[in-house]
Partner chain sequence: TRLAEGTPRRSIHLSNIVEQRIFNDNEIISTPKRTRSKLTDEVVDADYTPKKSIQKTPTRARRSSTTKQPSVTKQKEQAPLTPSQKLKKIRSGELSPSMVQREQPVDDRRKSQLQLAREQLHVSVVPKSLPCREKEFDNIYSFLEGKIQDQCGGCMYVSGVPGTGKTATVTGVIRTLQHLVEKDELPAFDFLEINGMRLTEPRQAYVQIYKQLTGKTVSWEHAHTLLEKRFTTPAPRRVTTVLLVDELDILCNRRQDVVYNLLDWPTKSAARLVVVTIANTMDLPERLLMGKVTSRLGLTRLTFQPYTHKQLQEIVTARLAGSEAFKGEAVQLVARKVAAVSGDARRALDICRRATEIADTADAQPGGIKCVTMLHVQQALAEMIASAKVQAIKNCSRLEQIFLQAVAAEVTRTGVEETTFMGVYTQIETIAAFMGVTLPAPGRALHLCSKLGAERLIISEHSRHDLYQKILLNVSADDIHYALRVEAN
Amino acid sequence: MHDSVQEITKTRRFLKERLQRDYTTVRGYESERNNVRQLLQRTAEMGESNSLLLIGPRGAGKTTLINAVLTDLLENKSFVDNTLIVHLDGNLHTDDRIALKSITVQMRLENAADGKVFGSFAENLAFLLQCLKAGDKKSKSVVFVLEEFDLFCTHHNQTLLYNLFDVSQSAQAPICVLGVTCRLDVIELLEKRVKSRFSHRQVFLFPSANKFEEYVSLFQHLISIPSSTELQADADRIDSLQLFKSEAFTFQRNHFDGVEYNFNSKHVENWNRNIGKVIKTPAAQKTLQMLYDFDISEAFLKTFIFRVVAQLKADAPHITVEQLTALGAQYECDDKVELLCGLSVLELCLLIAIKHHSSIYDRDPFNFEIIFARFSKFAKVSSTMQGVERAIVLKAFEHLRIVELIMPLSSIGLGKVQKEFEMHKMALTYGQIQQAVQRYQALPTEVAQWAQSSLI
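Coordinates for the sequence above, one chain, the form predicted on its own:
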């Protein structure tokens, strides 16, 4: 029994660490990966200067693709010996002065000592350009990786981008500028003089939206325990990361290494067999299809699996279909419906009155007086809503506006119109109100019946 508890704890830790700290495994994108690899190889081996933008939505795997390409190239001795890698991030390096200091430190130039940079911005820039221009095609090549490239476009005069692209266009020290961004319109953010020096080479990464079978097999792969030979093969690849000399790239220091885990072969077999059974059930397939429709990125799937794996414990040692379904249902729930279920009965009654008004008058705008008249009709025949004062109903109406379930038509001239007569529109669908009525705890029967029919 004690052994099985240990195996479960080890499995949970292994799967969590692999989901969080595997920075170099990219799946798919073969042509894009080859594109970036060839570009970096040509810069290192032939002294070509290049620039490229990697564009795709967040979580698509842009940074992981660059990490994977760099890991592949570490096996190439000429790349390791002849290349300096400079990593900048738009969120960290918020202006050109900070970015230039970081470049100077990472390139180990003479005006940097013990991580400190001497001289003004102009002097540092002139020194950097002098170093790059002094080189020729036989010099060490420099790869600049610019994360959140669109944020560098907001820097004053785009001085850094202009100079980097200018060097990459001229026959000086070979440099390669790799920009990473999620903005499709990033080219439009560049100034004319910068744009003219950019190579306009762009690589787009978009997850494939029509391969559900691959999505299911990826889910199975991420939640299964690999064999010891597979773990060893991954470890051999990761060992080459020790050749990484960049101090700005930190993924190699904290990279997941599965060799330190030694699983019982019987446990591995049972675990993987159970996962295979669970995935084949219709309920699990339906949940995965819902997740696939919700977000097709691998990053989202990893987050979901992490939440599933976190539920493993001694008295629940296996992943079940019920766990998958319950977690999947959390992504399906409508936040607006949850908000409606937390309203008072009076506020829900006002929303039902608004719904009836909208359905009768084809979503015409309404004000408090119109809704109060409709609510009063119901209150006269209702035992629960009789005797509710007008001021209280107005307060409930204002609360609906505060939580943005109803929206004022315009914010112009608010002082000129009394609040009871200000026109509003509904920010809900009829289906959301209907769902809330069905799920509302202890809702009076007559209110539920009124929600079904506007006739009183």
The other form holds:
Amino acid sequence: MHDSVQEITKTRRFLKERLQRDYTTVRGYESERNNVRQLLQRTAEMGESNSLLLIGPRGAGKTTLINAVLTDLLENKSFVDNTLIVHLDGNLHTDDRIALKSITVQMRLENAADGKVFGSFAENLAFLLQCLKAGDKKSKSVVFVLEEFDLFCTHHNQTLLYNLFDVSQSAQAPICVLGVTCRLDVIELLEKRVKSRFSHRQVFLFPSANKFEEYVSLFQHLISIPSSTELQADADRIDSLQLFKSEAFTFQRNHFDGVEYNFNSKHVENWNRNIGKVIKTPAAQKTLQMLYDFDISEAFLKTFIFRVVAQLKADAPHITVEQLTALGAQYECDDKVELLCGLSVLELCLLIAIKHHSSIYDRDPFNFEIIFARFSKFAKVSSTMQGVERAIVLKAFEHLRIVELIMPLSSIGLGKVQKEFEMHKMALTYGQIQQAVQRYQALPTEVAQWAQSSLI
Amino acid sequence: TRLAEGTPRRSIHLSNIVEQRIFNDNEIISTPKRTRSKLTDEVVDADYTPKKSIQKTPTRARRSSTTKQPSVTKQKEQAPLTPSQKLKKIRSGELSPSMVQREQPVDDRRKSQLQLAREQLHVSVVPKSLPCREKEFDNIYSFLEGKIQDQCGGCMYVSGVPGTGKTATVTGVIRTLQHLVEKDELPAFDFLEINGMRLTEPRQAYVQIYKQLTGKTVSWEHAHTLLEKRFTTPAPRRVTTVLLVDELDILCNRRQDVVYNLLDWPTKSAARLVVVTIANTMDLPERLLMGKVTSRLGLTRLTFQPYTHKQLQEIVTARLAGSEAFKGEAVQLVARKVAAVSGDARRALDICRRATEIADTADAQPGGIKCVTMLHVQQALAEMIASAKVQAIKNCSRLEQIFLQAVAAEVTRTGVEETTFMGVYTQIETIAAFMGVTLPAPGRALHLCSKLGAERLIISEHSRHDLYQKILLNVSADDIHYALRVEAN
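Since we've got the form predicted on its own here, give me the form predicted together with the partner chain too.
Expanding to the full complex; the earlier chain stays at the top.
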């Protein structure tokens, strides 16, 4: 008994770690991967200068692809010895000044010492360009990886991009500029002269799991336990990561390492058989189809699987169809309706009044006075809402505004207009209010009836 | 107190001096200590003048090592430069920047024909004589040669779209002239070169010019006064200076003082400065520059036309020079396609290079020799020119496709390009009901919206506007219909 508990804990940890920390395994994208790999290899070995843009939607595995290619390449010594890797991120390096300092540090130029760079921005740029100019085919190749490439296009004059692309197009030190972005039209952001210097190689990464069967098999692959030989092969691949000499790629320190886990072969067989069985059921297929219809990216599927795996317990050692359906239903439900169900009856009454106003006047804006008048008409004849004071209704109105179920028309008129008279619009569809009225716990019948018709 | 016990007397003196000087700079040591050590300082100071560089070492580790080692002068010579010393050397131009050398040099032998062709086609391999730019070459050559021979100053403005060989031609002319100087057929001249895009701000132009003259880096104010002095005061035996200013439009700021100065110095008789300016737009002087600057720029202008398909073909075949890696019609296809879009030589060369790569990875033909054919070029063209929007739409998830359809439907319904999320959501309700798909809640539809917005298939506002955010379609509605209909079949 105790053994099986341990086995479950181990399985859960293994699956979670593989979902979260496996930074280098990429599935599919064979030709794209070869393309990038050959480009980097030629830069390293033949001293060719190149530039490339990696474009694909969010969650398509762009960074993972680069990590995987680098992991592959690190196995041959000629790459490791002859290249420097410089990693820049558009979110971190928000202007050329910061980016340049980071480049200087990562290339270990003479004006940098222990991560500190000396001299002004202009001096740094001049020095970097001089260094690259002094280099030739005998000097090391530098691979620049620019993540969130589109943010580098917003820098002043695009100085950094111009200079990097210019170096790659002139007889200087061999460099490779590798931009990564999710914007399809990123080339149109470049200035004309920068665009002319860019080599127009674009590699598009679209999730190749374009068929539902592939998606299901990916799900099965991600949630089943591999055999120990497969684990060993993965671990060998990861070992080469230790050769990384760039401080920017720190993922090897915390990389998933499957070798630590050795599973009972009987347990593995059991587990995988159960997964296969669960996936074949129509309910599981339906849940997966729902996820697939919404988002085909692997990242989205991984978050779903993580939630499934997190539910593994000693007394529930197997993944069941019911769990999958319940979690799938969580993705489908509407958070705003949940929020509505948590409101008080008074606030719901105000929303119903707003809905009536909106449907009569075709979504015209409203203010507190209009809504209060409509509410008072109802409150007078209702038996539950008779004694409510104006101040309390105003407070409820303000609460609706704070949770952003109603939004002010413009943020400018805040100080000028009294708060009772400020115009608002409703951030809900009628369907959402209707659902909330149906699902509300212990709603007075009067209110439910009022919600059906605006006539009192 | 800081010193180790039992060290020889002499070294105590030494380290005292060292410490005292260090802390004098940083003002850490309390005053009584300083006065005490000052006494010893005066006694021994005469012997220890060369310790200047050691004062600059503010690290604790270095200090303790000096106390241990009796001979300080010896250690100073061996010690590597501290960063600030290095910076000083870099500023004075004594330390030349260098790159890390690779461990294995590139092996030039055993390269296939395709690899050789690929190297020849790289944009960085500028040929000695540029094909199809002979007229422009002659024009610039006669201008510069005349100015150097006559020993007067002048300006020239060269324009043209990127990739038409402006900079390559000008540097080619300069190289020819320098060659003539070596053969004593022309008076000697200096050549300076600045690029607007390589400067962080326009005023750094002074710094770069001064640096190329003397090798020293100074502040721009200082550089400005020094250059002003150099160019305005007459000096016998001054040689002509040729200054090439690339990307002139970046040097234009609101005050235009930098451009004015660069173009004003040639008018001074003492300067003997010839300025060649390069920019993209033909009417830059009239459009951007002030009247007095335009007037100084003069009317000696030259425009580089984009390459025609014949010229592009000639350029590529000149690069290949007898190699049989390319089929004739393949080059022609590249030339015609590029000439129709931009006439950019860089683009043509890049596409050819990509074609060699594709041919390299493709299976060898029955003949055994790898050669770039039309098919390879076509694939390269498709990769580098074609847009991937249709591909992106095809690879969207089902609900994303429905969202795009809904935006297109709302545009047709309202007749305006700009739609709001609420209208789009109503359309989604309709389409989902029609297609039998479960309707996504508005929150999830907003998620779809921001996802499509990140890819730039649509342009959307921030999601805090919720139902009222405005949505624009960034692809044409025809693309959507095409992508989705083809998929259905």
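Note that the structure is a prediction, hence the values are computed from the model and not measured. Heads up, when I say rigid core I mean the largest set of C-alphas that superpose within 1.5 Å between the two forms. Residue numbers count along the first chain shown, from 1.
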- [ ] Note the number of degrees the smaller rigid part rotates with respect to the larger part between these two forms, based on C-alpha superposition.
- [x] 20
